[in-house]
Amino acid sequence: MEVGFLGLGIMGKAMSINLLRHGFKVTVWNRTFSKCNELVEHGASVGETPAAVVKKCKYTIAMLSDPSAALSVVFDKDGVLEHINGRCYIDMSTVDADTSSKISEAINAKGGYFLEAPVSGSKKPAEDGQLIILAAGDKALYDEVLPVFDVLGKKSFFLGEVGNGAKMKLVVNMIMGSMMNAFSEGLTLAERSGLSPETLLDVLDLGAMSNGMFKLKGPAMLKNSYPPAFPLKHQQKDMRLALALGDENAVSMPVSAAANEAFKKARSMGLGDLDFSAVHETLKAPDHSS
């Protein structure tokens, strides 16, 4: 099977290479464009344009920033619509519903088949094949990229109408931004209080509340390492998209508004960039009274 890949950040990159290394032959294309050598190094081919790319091949997926970026590829020149008549395009961003039904409405309009995929998982599940895939959209061509599906997750759910993979992707994240807030903060505590932060890891690990997230994240954030697998900028963009999500219907989520305020601060401290779990530093800045 041949397609086409429009993206090639942490999770594109990984995700192409992924695909390369189980047989499928892969086009790419990326906005700044020497981020593709790396992969033609791994036998794949790259389009000039994400025209090139959906003329070339019947299935082309995306893993673009955020909304913005994931419109401009579909409606901008040389973009997606351009040759989508009779392709498919499977976008696997984080978008808000609107934004996914936006493309859905244009790509079916133009005679195209359209399926969001967003994923759970960061870096190291992108790399290993084993995210979580939530599709939703045409079911025909969900059953048909299923082979891809199962080289780049473990697990694919396919969850109705377009839209409801982007909401459920942003209750996901929501859910994992506020934890790593209370995580943040318990670390923080344990330290001041003259705790072993350390020892509270094992505590945590061992109980209820052990999961993959702070066994994985946590020795590097007494460090003070945070390698960008998810950055920051992306989980507090996630956030304050479930957060409009919230505002639509009428839920009050104060939890998960504290945590927003706080990765904002943490992006106006230069953090954006680093991993998510970098709102840590929040809680060693001067200023902050808690």
The other form holds:
Number of protein chains: 4
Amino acid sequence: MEVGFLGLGIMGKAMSINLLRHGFKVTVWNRTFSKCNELVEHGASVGETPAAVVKKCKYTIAMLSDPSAALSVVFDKDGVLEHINGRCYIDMSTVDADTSSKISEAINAKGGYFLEAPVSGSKKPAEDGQLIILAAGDKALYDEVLPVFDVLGKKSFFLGEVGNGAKMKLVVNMIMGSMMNAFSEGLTLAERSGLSPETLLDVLDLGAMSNGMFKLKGPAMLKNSYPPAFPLKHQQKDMRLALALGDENAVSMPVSAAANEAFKKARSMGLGDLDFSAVHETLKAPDHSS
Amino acid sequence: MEVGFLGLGIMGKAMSINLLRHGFKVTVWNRTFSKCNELVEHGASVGETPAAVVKKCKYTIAMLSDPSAALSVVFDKDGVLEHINGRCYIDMSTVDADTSSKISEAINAKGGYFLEAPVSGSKKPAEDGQLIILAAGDKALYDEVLPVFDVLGKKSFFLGEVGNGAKMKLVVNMIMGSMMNAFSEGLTLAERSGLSPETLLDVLDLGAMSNGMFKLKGPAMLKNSYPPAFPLKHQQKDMRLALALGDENAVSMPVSAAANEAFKKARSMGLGDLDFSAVHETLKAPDHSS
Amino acid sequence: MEVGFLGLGIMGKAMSINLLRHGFKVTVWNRTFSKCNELVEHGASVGETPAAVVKKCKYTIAMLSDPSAALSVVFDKDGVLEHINGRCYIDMSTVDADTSSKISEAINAKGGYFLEAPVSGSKKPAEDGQLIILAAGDKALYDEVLPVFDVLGKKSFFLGEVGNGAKMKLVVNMIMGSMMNAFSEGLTLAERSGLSPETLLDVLDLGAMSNGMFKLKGPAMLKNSYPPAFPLKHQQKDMRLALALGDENAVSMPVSAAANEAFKKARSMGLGDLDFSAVHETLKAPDHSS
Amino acid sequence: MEVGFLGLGIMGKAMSINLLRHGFKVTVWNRTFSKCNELVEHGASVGETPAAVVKKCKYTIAMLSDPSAALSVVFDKDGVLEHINGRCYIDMSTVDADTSSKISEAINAKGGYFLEAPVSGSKKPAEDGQLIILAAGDKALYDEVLPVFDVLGKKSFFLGEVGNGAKMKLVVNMIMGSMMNAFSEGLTLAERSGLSPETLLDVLDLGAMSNGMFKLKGPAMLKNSYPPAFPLKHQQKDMRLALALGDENAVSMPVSAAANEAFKKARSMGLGDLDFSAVHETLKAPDHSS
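What's the form predicted in complex with another copy of the chain like, now that we've got the form predicted on its own?
Then the entire complex follows, led off by the chain already shown.
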């Protein structure tokens, strides 16, 4: 099976390498062209433009950083739309439902098939093929690309009409963002109250709240280390979009709103490119020692 | 080993039954005396007053509902203080550090030994002997009562000076309260946005945030069912105390503060005696159908 | 001076009547056509379409309910653009800066002149010609229409480039929304703590916080009366847009975010068409008497 | 009329000088004794201890910084209680209702008369005799000391049972704290969105929200100047106590809770001794220029 792959950021690179390892023929494209080189070493071909990739491959997957990149790759000159007639486009970027719908309509209008399929999980699950895939749109296309999803993820869901994948992703990430703040506030309170935050990690890990995120991020947070698995600015974008979804449906979500403001505070501190766990820094008392 | 046990609420009953099952001789006391009967059927003796229990047993454990009950059992007429000279008192109630210190000082002043040992975990872990025990105070006493803790819990920690057990407990419960709100907001957003909240539970369970609390409480919350494992009014009290601890140490915790207000909203709706997951009800749109 | 006037809601009606009273010739248009009748009684002419009004009048003012209405009147068939060449358009609706920029660019591209001029103040100041006008865009046009602004408002500001009027309006309304919540929480706390909320109004009115909004809205709020001077759904929309503006500029605003969630809660309770002071209802304990 | 005056901080000094100017004989006491000197220059006598002041004066007023100081002056050795029999004590400190009740009960038990009378207004109104006095307790005593209140304040209220003065004060200060945050967030949003915050002050001053606090504090805040009229740590203490009062009565107040966390953030930044308007600093992006 030959697939195109647009977007070789942290996620896209790991995903396309996985596909190559599992015997798929992959043609890649990335805006910053030099990033394609490493994929070529793994056996990928390179397309000059999104349009060229789509022309060559029946199935093209996209994994882009935000709604504007997702739109640009489709609608710009030499974009996906130019050769989509009769071909299939699977957008795995995290975008809002409106963006997804706009792309879906344009592709359908040109005779193409569309599936949105955002994922839950960041760098590590992407490398391990352990993503959770939240697909929506064309059910027949979903069934066709299951072999791809089986390589990329540990589980895929088909959620109905276009937009539902985007929405589910936002809900999951909103919960994640609030949980991260809950965790960070607890670690900070422990430390400033004279308790050992390391012991707090042990206590949490023994109880009903024990979870992979606390286990993975906690020890690094205590060392003020935030290597970007999921950049804070993207987490904040997702919370913004989730709150906007709540606004549309008149759902009041005071805890998520407070968490969103904490992420915005972190952005104002210049932490947007660190891991989203860097929201921890917003809780620290400034150092007056210097 | 003979132990006294003061307080036979949901937690105390389960814990004292566990001790009896593991061969401890237990003398129980409860303010509402009739609650002692079931324990007698399991083989317990009954003490007339807290003082009588302490007089009879070298080690007396207390598991009371709140700070005022914890103080009352110690300081009132026929209370623990009357016979504590040379004896040991282990208070496993969840109280604030001030209350714990006050009890500690009084017991030490009368020649007794004191350990605070609040627990993490509610009804089910109490029944299964799977509590997490957060002990602080007299280290020698801690070592002596390890056989008791081995029956009641799956792990115990010794955290240093009196008050640290109380504080650690509050930090853990504060994180729990914020997480519950994060979860509830996500479930509500999914439902009102036309997504299946059951699928959201499945998606969450596959990811890094998967945890026992979501698994245990989620399905019941979707059925608006909140059988009280940990009453909401106690959860809110713990958040209040945790925020007060933050206030003392100038720790700003906006997400926990928002979660606390949600629990207060739930109390104002008359939900204080339900499980703390009933905070879910605060997010619902009122039914205008009637 | 002959002016066109598009939009005869609560605000537009009061403003166009004011212009008529001060001797302006006014040609009105409203989507629901019957609303024009009352203005005709005051001496207005009627235009069939926005385009017809613009064709007839050198200066056309718009006062529409939201961004989509503001866009529709300009871009739809028979819209403002069709005859704007060489004419002037003053949009006094409250919209976001993006909407305003979009309108500005289209009008300039067609050879028209544009001023955005949202107002601060609701029904009563509109009737009394006491609005505060926040103009931005074409400075020469601003100078030309000062006689109009002198009738409609007690003061006008020229704020620079298009978008700044919209932004200033949003900032003002955001402060207003948070203040309303501060006020409502105080009234509620007084009442539930056994204090007289009427006395609280007196105390507030004597201090440094005394302001017209508390004086105007307070007594009605205590009677659960919320006649819509500024509908809650519009207030919440403005808070949403203000928070989005903060998001763009990485400004964390936790108090405004909490206030916004309270307004969303009010919307979910079906209060969107009442005055924005109806957010007071979100703080009440439900009545369990029935 | 001869009055005692305990506590010569910012407020107490201004108030006792006012009384001297209006012909009252005043005997002062302050913990840091040297502060009495300036009052002596204005004609005051000095008492060695609170007890000595009470012994000498039928009416003694106290204006102390916090609940612990208020309790200490009454209950400590050489405290008010020692000579209160048949005498009158008017505590104008801002304390919580519990503290006030404790003092009231002790004084009544010793045969004294008690009035709590916290004030609204800070340094300037204290100097100008323009405070708002929130009295509660002994109605006959209230009537007797009206001549004193007429000098110190522009208006006094009698609010019923002891505790109500304290509660009313907390409600007023809670509203003030939230309003300050609303204002500060608006100023910050204006500035970072490219608007003139000075113009925002002008716009606000023309509208229904115009109030003395914005007028007084705004220009200084824009210059990052926060000379302490009402110290931030006291404002935050009052918000804490107001939120605790809400907690007792199950009143959920999400906006005040968010404002309280902002004040706590300011405390953690070492701003507790500046004016409460210094909460403005919490919203600033850190300066990365150095």
